[in-house]
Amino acid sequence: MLIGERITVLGAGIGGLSAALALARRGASVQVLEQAEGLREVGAGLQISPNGMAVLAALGVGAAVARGAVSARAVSLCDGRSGGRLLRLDLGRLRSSHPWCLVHRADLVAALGAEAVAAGVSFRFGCRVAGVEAKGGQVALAFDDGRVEAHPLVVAADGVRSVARAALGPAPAPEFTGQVAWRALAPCDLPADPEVRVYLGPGRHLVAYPLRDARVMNLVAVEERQAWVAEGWSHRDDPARMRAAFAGFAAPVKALLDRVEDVHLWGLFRHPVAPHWSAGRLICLGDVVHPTLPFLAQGACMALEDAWTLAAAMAEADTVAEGAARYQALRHARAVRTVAAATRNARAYHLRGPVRPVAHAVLRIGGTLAPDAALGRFAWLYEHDVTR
């Protein structure tokens, strides 16, 4: 049903751009509304595991993204205090033809944006949508300047603070996890090893991996605390606070933190997966309906999978309602499972007391006796290919 269908996408992030591109490739006439003044360089690093790279390859941007990314060889869990390795997950053992890429968010957005323009997608920047109402055979978009426009079909990809989410029905208030996260970049003198390192400590952990030419490290550091911090990663903080939180970590970690000049802080909130992903001719994807904690590197990948699945379901359907129902049926259970797995990882990373050395010993022994077992537990996630 997509041939000639006029579709408006809210948000020019990864989910919105990939949805716009996937829908346009299947014959829809797509415009994207974005509140920013352009596709600006924002954010920092992303891990795009093979399930996400499968979608990028199918959209025609996989090779371009991979060229500008670092192809990760492993994920290593390390003791934060000593720096010693506890477990190494060899990513080459995954049964996928797609790489695990470490990419700057701006590079991914630029690649998707350029391909979307080439596919005929149009953009309206500086559009601040203040309200969304699905009624009858259209969707009303209210803008912050007072204008109201009627659109025949809207795909909302406007993130965790979505203005469209309310149109799906009441949502329970998000629950503060008692954790905050810093995001920063640190320059390196020499190219870093192409791997993701997760340094584990009591009540905290830090993830480090290289970007672009492997001379800059992306850092995501999480600390448990009771003080509430607002959701969203645009809040600036003093790098000294980040360094103080990880002062007890190994010298390589402290050396990276000493090079940080600019840091953002945000609170981590737990959101239930939305029970309904569409209302009338409004359909939502990504963080609008299933925000996930950043402990499996799946936020962007889940949005990519949503985008591809939505376009495929709509192309095969006779009506919007049929396509929307098919899309949610294909995605809902996987989203629930992914969100739950990320929540479990958060607990495992922050062990305290006597259970901590025992758990670390189990990791070391398990990695020696059954090196593929830990990675195999997530084969359902990383080896999945929604484009097949």
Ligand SMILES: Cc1cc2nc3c(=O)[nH]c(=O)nc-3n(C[C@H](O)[C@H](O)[C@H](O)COP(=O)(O)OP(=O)(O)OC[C@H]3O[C@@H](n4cnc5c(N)ncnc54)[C@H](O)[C@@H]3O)c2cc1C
The other form holds:
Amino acid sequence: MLIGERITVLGAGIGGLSAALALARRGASVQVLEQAEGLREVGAGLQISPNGMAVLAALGVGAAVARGAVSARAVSLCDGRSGGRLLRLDLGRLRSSHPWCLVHRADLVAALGAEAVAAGVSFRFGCRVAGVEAKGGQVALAFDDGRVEAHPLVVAADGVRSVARAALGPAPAPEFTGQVAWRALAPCDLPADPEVRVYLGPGRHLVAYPLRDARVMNLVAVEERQAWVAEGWSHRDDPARMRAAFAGFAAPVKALLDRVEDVHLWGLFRHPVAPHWSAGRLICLGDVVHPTLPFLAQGACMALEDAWTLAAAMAEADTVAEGAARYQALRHARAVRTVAAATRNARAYHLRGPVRPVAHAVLRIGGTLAPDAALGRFAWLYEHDVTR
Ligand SMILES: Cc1cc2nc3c(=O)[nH]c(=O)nc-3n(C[C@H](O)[C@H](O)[C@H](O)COP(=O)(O)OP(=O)(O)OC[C@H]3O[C@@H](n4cnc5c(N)ncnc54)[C@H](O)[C@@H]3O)c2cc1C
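Now that we've seen the form predicted on its own, could you pull up the form predicted in complex with the ligand?
And the full complex, kicking off with our chain again.
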């Protein structure tokens, strides 16, 4: 049903851009509304595992993204205090023809945006939607300046702070998860190993991986907090506070943190996976319906999978209702499982007290005796290809 269908996509993040491109590729006439003045992303990295890269490849941007990215060989879990490796997940053992890419967010957004423009997608920037109402065979979008426009079919990808989600039914406000994340880039003198290192400590962990020409390390440092007291969801922070939070960590971590000049702090918020992903001619995807904690590096990958699945389901359906129902049926259980796995990882990473050395010993021994078992537990996630 997509040929010639007029579709408005709300939000030009990774979910919105990939949905716009996937829908345009199947014949829809797509317009994207974005509150920012242009395509932009935070200056930080993103891991796109093979399940996400499969979608990028099918959308025709896989090679361009992979060219500018570092292809990761392993994910290593390390003890934060000693720096010693507890477990190495050899990513070469995954049964997928797609790489595990470490990509700068701005590069990914630029690649998706350029391809979307080439596919005929149009953009309206500086366009903040204040309210969404789905009724009477159309979707009313209310703008900040008081204007209201009727759109025939809207795909909302406006993130965890979505204005569209309320139109899907009663929705609890996003809640603070008790975790904050600093994001920073640290220059390196020599190209770093193509590896993701996760340093685990009590109540905190730090993820480090190389980007672009591997001369810059992307750092995500997570700390547990009682409350989020800042007004917004992120703000610039003093690098000294990030260094202080990880002062007890090993020398390689300290060396990276010493090079950080500019850092942002994010409160991590979430709400439960939405029970309904569409209402009338409004369909939602990505963080709008299943915000995912970053501890499995899957939020953007899930948004990519949603985008592909939505376009495929709509293309095969005779009506919007049929396509939307098929899309949710294909995605809901996988999103619930992924969100739960990411939440479990948060607990496992931050263990405190006597259970911590025991768990670390189990990781070390398990990794020696059955090196592929830990990665094998996530085959359902990383080896899945929604484009097949
Ligand atoms: C610290 C951290 C690290 C992460 N690392 C990874 C990782 O390695 N791998 C991974 O897969 N995921 C990762 N994630 C998760 C990932 O960033 C998100 O899940 C993903 O960006 C969600 O994409 P989205 O398009 O649904 O929403 P968003 O990226 O939030 O995009 C929403 C877009 O909508 C626009 N918008 C919002 N409201 C309005 C409005 N009212 N009107 C108009 N426009 C609007 C916004 O400006 C934005 O452009 C991480 C998250 C965090 C916090």
